[in-house]
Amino acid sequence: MPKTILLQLDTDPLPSVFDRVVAVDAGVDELFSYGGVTPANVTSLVHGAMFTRGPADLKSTAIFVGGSNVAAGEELLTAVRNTFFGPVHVSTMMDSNGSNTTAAAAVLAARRHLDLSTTTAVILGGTGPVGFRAAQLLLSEGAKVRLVSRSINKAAEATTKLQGLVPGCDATPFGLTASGVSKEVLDGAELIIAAGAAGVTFLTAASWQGLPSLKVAIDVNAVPPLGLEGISVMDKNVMHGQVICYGAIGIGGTKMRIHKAAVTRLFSSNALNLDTDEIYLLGKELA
């Protein structure tokens, strides 16, 4: 078998260097890292994938697509495989920002405690990319959503397309208010994840730990204050009252598992995707 190299193409100027640690964790051969990739300038790139193996010996190429702006990496996870052509293509994963892993990691963390079909959920901060996606897995398990963002329109725009997503999905959207999140948001909530922007705190921890209907409170962020205040980063299944919580470095070892575990799975076949809901099944293999 020839040697498993993963192509690394990073919208930042700079390869990420946590992408690029985890790659190698997870056993590739060789890493070809590129920073400053964009979809006008990846198809030579992408085609030095395509056309230096045989059909056979395909699967031992893959494509990563990071950095930090998740809305580049869509454009360019799709420029990648607009190139490919019949049965000349690789394996491709996205995980700009870390948003694909960090939703499953979350929304695997709250399926150990609730019957995601039954649950209702608010997301806050759910039309950032993590937010988003984590709606988005919530929405296929059949759970209710309630999309909280600052603008209301924008979590307008955010259900839409994920109704688009998962047909017959039942997704709300919030707008914040100006006391911050409305009762109504919360009333009947058993599932809170926070995956604002860093140093937005949007509840405090007697507003959220006083909801006799929550059950679980996962905050993403690791960077203080955080989004749900008295939840630690280093929590993991933690009670703060009759609510199990989750902290970003808590749900944190699930997200580098995930993280691997798709890297090596790239190699098994040519023609894998692993986007949004391809990481998050592989996330419920691994749990």
Contents of the next structure:
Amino acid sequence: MPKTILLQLDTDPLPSVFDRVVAVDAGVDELFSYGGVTPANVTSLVHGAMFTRGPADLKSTAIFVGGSNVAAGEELLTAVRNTFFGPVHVSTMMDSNGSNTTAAAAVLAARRHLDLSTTTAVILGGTGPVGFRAAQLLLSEGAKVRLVSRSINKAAEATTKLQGLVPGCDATPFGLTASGVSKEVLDGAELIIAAGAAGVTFLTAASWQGLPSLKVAIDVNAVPPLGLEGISVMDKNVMHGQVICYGAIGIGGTKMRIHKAAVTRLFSSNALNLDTDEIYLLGKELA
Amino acid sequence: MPKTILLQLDTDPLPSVFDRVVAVDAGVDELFSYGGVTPANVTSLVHGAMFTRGPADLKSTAIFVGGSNVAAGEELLTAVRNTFFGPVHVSTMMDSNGSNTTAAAAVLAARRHLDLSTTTAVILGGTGPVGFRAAQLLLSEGAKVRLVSRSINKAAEATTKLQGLVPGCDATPFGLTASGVSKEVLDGAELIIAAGAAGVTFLTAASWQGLPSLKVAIDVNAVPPLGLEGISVMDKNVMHGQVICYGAIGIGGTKMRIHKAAVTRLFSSNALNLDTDEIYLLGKELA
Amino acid sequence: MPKTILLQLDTDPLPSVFDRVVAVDAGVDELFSYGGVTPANVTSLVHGAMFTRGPADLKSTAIFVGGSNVAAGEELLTAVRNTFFGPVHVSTMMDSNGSNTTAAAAVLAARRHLDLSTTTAVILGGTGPVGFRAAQLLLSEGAKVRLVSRSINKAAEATTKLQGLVPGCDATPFGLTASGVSKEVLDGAELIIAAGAAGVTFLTAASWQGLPSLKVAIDVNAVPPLGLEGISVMDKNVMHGQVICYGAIGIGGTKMRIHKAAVTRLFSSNALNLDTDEIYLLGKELA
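Since the one above is the form predicted on its own, can you give the form predicted together with a further copy of the same chain too?
Let us now look at the entire complex, which starts with that chain.
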């Protein structure tokens, strides 16, 4: 067996140290880290992964797409995959800004306490990278999702996109009203996941802790103030009132395990494309 | 023994993934990859290779010069070598755009079927990096070379340079005529190597397959249309009419073996300079 | 035990090959090398070192700050350390332009021959990175230091700073006179360390070799002409007249041993900050 090589393609000028440490701890033998990668300069890098090892050894090379800008990562991933042809393919994983592993860890935390197939969930900040992905995963499990964004138009666009990704799913867009999240959004919700922009508080402690239907609340923001007032980043299966709560560090252990397992998994085949659904599935296997 | 360290100095902004994978597969322990290297910024990098290990351990550090621009690689190699003094030297290898390993693999393919010392060879695109190097290797084996370029002036310049590199060699420059490659060029040729720019077809299938003297035809271009119509990049010792043919992928296995062996060889001494002739010689040892 | 990871943060565009080779030879498992690092872009890199491994494993990640510009390295080190909070800390080492290891090696060379607690030392070029650090180390050993700079104002500023770093120390600033280093500076000096800018000769051979009190002379400049005429970069415990002399390469072996030992030491704890004093102390342990 040749050494495993992970080609880290990062859209930021300096490639993520975080992703590098995780790759090392996942057992990658050789890590090739590139910053400032764009669809315009990626082709020859991918060719170098495609044309250096024979068919039997291709699975020992894989590509990780990362960086702080999730939209840029999505475009880069598309460019990478468009470079492959036929069986000349190496496995890929995308986790820009931790979006896929964080969404998977958040939904898996909820799944410990809820039957997702019958759950009504509210996603606050549902048009952002983590919120959108969490919505996608919940919908694929059969949950009903109320997707909330400051802009009803953006929420509606995201919902349309989700209906394309999860045909027949039950997703409803909501904007914020003058007084914030409306009663209609919260009524009957058993799960709230807050994944909005840093520093935006969506709900006061009283407003969500007083909600009779609510069983689980998760806030993925790592820096206070959080989107759900009263949750701590350290919360991990902690009760606030009648609600089981998780903060960003509380789901961090699961997120790290999924990230490492996904990197390790890359080298089991030359044909994997580990994106939102695949990374969540892998997290379910680990759970 | 200290770990082997290969210092990869690449003239492109992002250092070649291809060269990195080959280095890993050649068994290099530690690979230091730099992009955007120029004669102006290389000195301190080379000093770092020269002044960190004692005389007995210097052979465990080596320098590889690469990148897509062969002329830039040649200038960089000169700057690297000018930095050494006396015995404070590490071994070097140059293979910008695969020029040396491709030329060696092409000539070695011909050598399987021909006595090069008595061969009359035509090099189409003989002023480019691979064509020029293939001509140099053939001439050093005693072959007669007809070096063809679109510009007769550039062909003549290249021929003069070759006569400096291989004193007493038999090299003749040719330009293209209005109708392309002239009869005079082809008459009596036993070997044609096409190494022109991408997308330029020099000869129709009929014109080279109908040549009574021709025994071997090689096209090093990896992307169709090739310089010799009718050759496939996959051809490896395949007959088209009476002619034994090789395409770029057909010689690719040999090219890769030479590349890896050359990288491994770097660490056998601190005094090697692996360039066109040395890399070809190493290929002959492998054959 | 997880693999040891050294995060090399270099203020130059291309990270130092010298520091990379030393890191490899010090036994670092994985080296993450970044060039062009500034206080403005370092935070997320440091976060990647802080937030990827659990408390028990944090000591297997460490940060090295380097680059040719020592002032830039000092600013970067401050930015790195300001990023840590509480126990979420990894060990750091700073050796921009070899300033700390060179100063330590120079003072340790002097210490082989002198009782530093009673030594009167002259530092030529005492406001530069190596000279200033050598002065600091000598003062911390109890020596009297005459700190010489072309500008008396800069010498006075450096002396004031040293008095802050080594409370109660005996440091006196001197400028150069029209005829160079004054008699007052040299009278009674037992040690001279020349650490000025490249190409500046402070003293003729006769002027320092004729000094009756002088026992040891060290010049840390690697490129002739040196600051002390008549010393060779190769000098290692070599007598010129009655004076024991060392040149840059003469102290180079000690410098390298200190550098390697310091990198190795980084991984013994997650709480070390190896700067001037700590690196010198480690050198004393090795001596």
